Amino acid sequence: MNRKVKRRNKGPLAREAQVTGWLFISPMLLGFTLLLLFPMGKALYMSLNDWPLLGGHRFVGLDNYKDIAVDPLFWKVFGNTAYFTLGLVPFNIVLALMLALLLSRSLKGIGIFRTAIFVPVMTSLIVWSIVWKYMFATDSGLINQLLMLFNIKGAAWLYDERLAMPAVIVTSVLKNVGLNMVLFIAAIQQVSRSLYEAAELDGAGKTKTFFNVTLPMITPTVFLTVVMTVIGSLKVFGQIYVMTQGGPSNSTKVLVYYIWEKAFKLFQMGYASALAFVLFFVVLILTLLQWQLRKRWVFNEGDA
């Protein structure tokens, strides 16, 4: 019987099916190879070379990575990136969850508020950053103008080492919180009503119902949003480029901006490629760590 099956698999119909399958997936494979594998391989090779943008290159092995390890500015930039991530992710997730709880009800006109919060997600990042840069302006900015109405002297938000990064974090949260809010609303609306009815019969209040019913049931969505938000925060660039350009005194210079600076301002393509792979491995390690930790707190993932 097994021999007959094997012979059938080797027949013309089986070969035709295989060819058809390969033809169907060939556009994806071609795009994956040309747009991902080849650029990554090229970048890896460049990271092992002293590669100026103009002129010849010279193989240096792991020297670029060794230079990164002893580069004091890299560690400053790495700390800034961690600061941005640790500030943005909890703020974004908590605010998105609060908004989702408020806007998940079926009330007349609730769609207007959902749309208003989601609109910034569709707005151009550059336009959004330019608007907020002018809002944070020291003398004529809207924020300081409003503070003056209450006789409060506004700060030099984007020119103060202590305030520049928090200002960028707030701007980034308001830009993207709508996406996580929509995901949370969808998850909350999928929670079975029978669970809420059971909690109500047990005498649970709104707070206990949220922590014992709603939150555990939407933890898969929470996990998804945390992973997406962490990865996005590590890749931040546009806001920094428009609002602060890494200043003041490198207080907002993050990894992607540092990579861009090394590559396209200082023309150190090899060093920039090495920095890019450092960022790649940071993202990979954090994602794998979150994937493993999900078993401890994500609903129905304990046995996965």
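Only a predicted model underlies this, so the values are computations on that prediction, with no experimental measurement involved. The term rigid core refers to the most C-alpha atoms you can superpose between the two forms while keeping them within 1.5 Å. Positions refer to the first chain, counted from 1. First, how it differs from the form predicted in complex with the partner chain.
Superposition on the rigid core between these two forms places the CA atom of Gln18 2 Å or more away from its counterpart.
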Second form
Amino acid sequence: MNRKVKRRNKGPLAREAQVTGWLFISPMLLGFTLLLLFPMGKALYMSLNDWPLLGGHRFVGLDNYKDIAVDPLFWKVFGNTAYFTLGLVPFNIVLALMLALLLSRSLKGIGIFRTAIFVPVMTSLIVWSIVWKYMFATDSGLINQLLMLFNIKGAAWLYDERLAMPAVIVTSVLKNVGLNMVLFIAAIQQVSRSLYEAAELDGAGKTKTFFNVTLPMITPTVFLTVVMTVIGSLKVFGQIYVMTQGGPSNSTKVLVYYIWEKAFKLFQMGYASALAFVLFFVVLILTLLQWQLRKRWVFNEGDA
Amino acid sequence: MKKAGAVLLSAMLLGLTAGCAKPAASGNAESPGKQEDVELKFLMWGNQGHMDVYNKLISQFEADNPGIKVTMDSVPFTDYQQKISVLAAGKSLPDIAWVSERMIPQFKANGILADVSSFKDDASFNLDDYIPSTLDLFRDGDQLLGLPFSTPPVVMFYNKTLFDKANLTDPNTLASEGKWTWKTFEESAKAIAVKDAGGRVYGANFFRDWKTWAILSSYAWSYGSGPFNEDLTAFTWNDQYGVETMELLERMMYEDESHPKAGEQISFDAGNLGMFFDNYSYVSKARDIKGFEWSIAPMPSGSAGSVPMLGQAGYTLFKDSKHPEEAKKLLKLFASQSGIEATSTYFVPPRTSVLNSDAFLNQPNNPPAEHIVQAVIDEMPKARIIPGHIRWQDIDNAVLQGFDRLFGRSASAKDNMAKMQSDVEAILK
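Provide the structure of the form predicted in complex with the partner chain, given the form predicted on its own shown above.
Whole complex next, starting from this chain.
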């Protein structure tokens, strides 16, 4: 490839074509450089400095990263992020798949159910979180009021160290499950009818058909949703900010919230930038890992 | 064709960059040159009532100073310090702003506050009218880094109608007889509370937004102790009185169920809350209450009497203001006798002449004047201020986590206080 391009570059006509090409992509390139590449470079530089919001900064090399390695709160936050991700991703994917199986059939009025589950995706995350915060309230919350009807004394959902994270996970799953469901419905409806007929002729039951026909055929979509959901859950912030502010006792403090707190509450910009780069590499490594593993389990990829 | 495309594109790009540059250029044109273009920015955290008072002052100022325009912005108190810090970093600070005692150590350390000590020599301003102790917070060597407009002690707002319903003597009467103790307070709260889900009534609430733990310092203060030592170098709440504070709150929340549980939004003006602690400035909201009778009373007392927490708020100017002279003029109006008189509708005035005037006491819909004298003016000499600290945010976080443990019932009051002490002292070191 490279050699070919080089050869083509030689002609004056080709050079002009190249200039035009660069000009055509320049708006995007300009935006990318100014709004993404430059801030990222600056953040990398900040992460190597002791950088208060006001006043001068001081180059400290890798000290911020060394501090992160021994910061007990960072490891707690890291664990919380892992807890959130491991709690949310399987729950979200399995629920989305189950809903998709239920709702992929074309029955009368099925649209209403699909819409009902998809509407939260379109709602503002902040509004959704505020509503759930009120529903989880200890005495006056809807959930505990409902439990009261059955004479069950509900817990202090968002103020109990063991319950706050599951509560946030449930809120987040219900918010976003609709998106994955829609993707699954589309994938399921793409599976060729002839495969089902063949399975039926071979005497496969419903479970067998699902595991041996439907699931393998939609693995590209499963892969896509898993990657997107993992990245999304590593970057969770809004729900935490609204519902728990990282509490009680740091039990729901996740990485992005910690970055925000360090940067905009405690004004340790350098340390916050270093944390952001740690998150960047975590996301990068996880995505590369998933990409590698894809070859093992993703089936039916068009161009493979 | 290709060439034309390239030219067109570069023209578009040029236009784009020029478009970006434009606002900055016109921004420059605004400064000194033309007189009528001066715009002063005033930042505060007040509510609509406060803004109405300032709008009157501002239109008076604009009439007296043609060519100067003042714009006022309000930012919620919880975000305020953060907002100012970010604005300072972005070099877009307002010209004049409210600050509270919490924020001053940080802003002092950042070196962003402007000196206003020249008011000392201004006879018409009469700085001597200010109660000297109210200026302490703003002094820095010979410099004066701001002027107070409000020095409110925390008072107890109570719902008289609920007290009557529960056949209780009101706190003002008890206080004047010296019987308004923490024990009576706790019992009153229990008597007022109604646990039915339908007509739920709470006895008392210490928390405005589940962050105002500092109000609880009064318990330890009233027994001669307190959360911190004088200069905030040691955490002293981990003693008998600190533990008792936590136990009191625990009993009220979980045994008597007279205090709302963490996260509940129970507001005093809704009428289902017996007692509520807040700065005197909350009268601005309470005056609109229609459904029940209310008044204010002193904090409950311990063996050393009653000790409320004192808040302080003032005006400051910023060093890199583009219009320092005009900003000073506006400050002079806000902080003058007539300015302080106007804001005393809502704020406890720092000027002796205004504090002792009938105008402060007899506002429409105010609680009875004798209650204001009892709960505010007589309490002020005893009031304590929590000294500021450059790492206050961290300290605040550590203490709030202790309250999280209490709300989640994951630690006994004793262990909780011990943990709080080790967390806070790690920051103070």
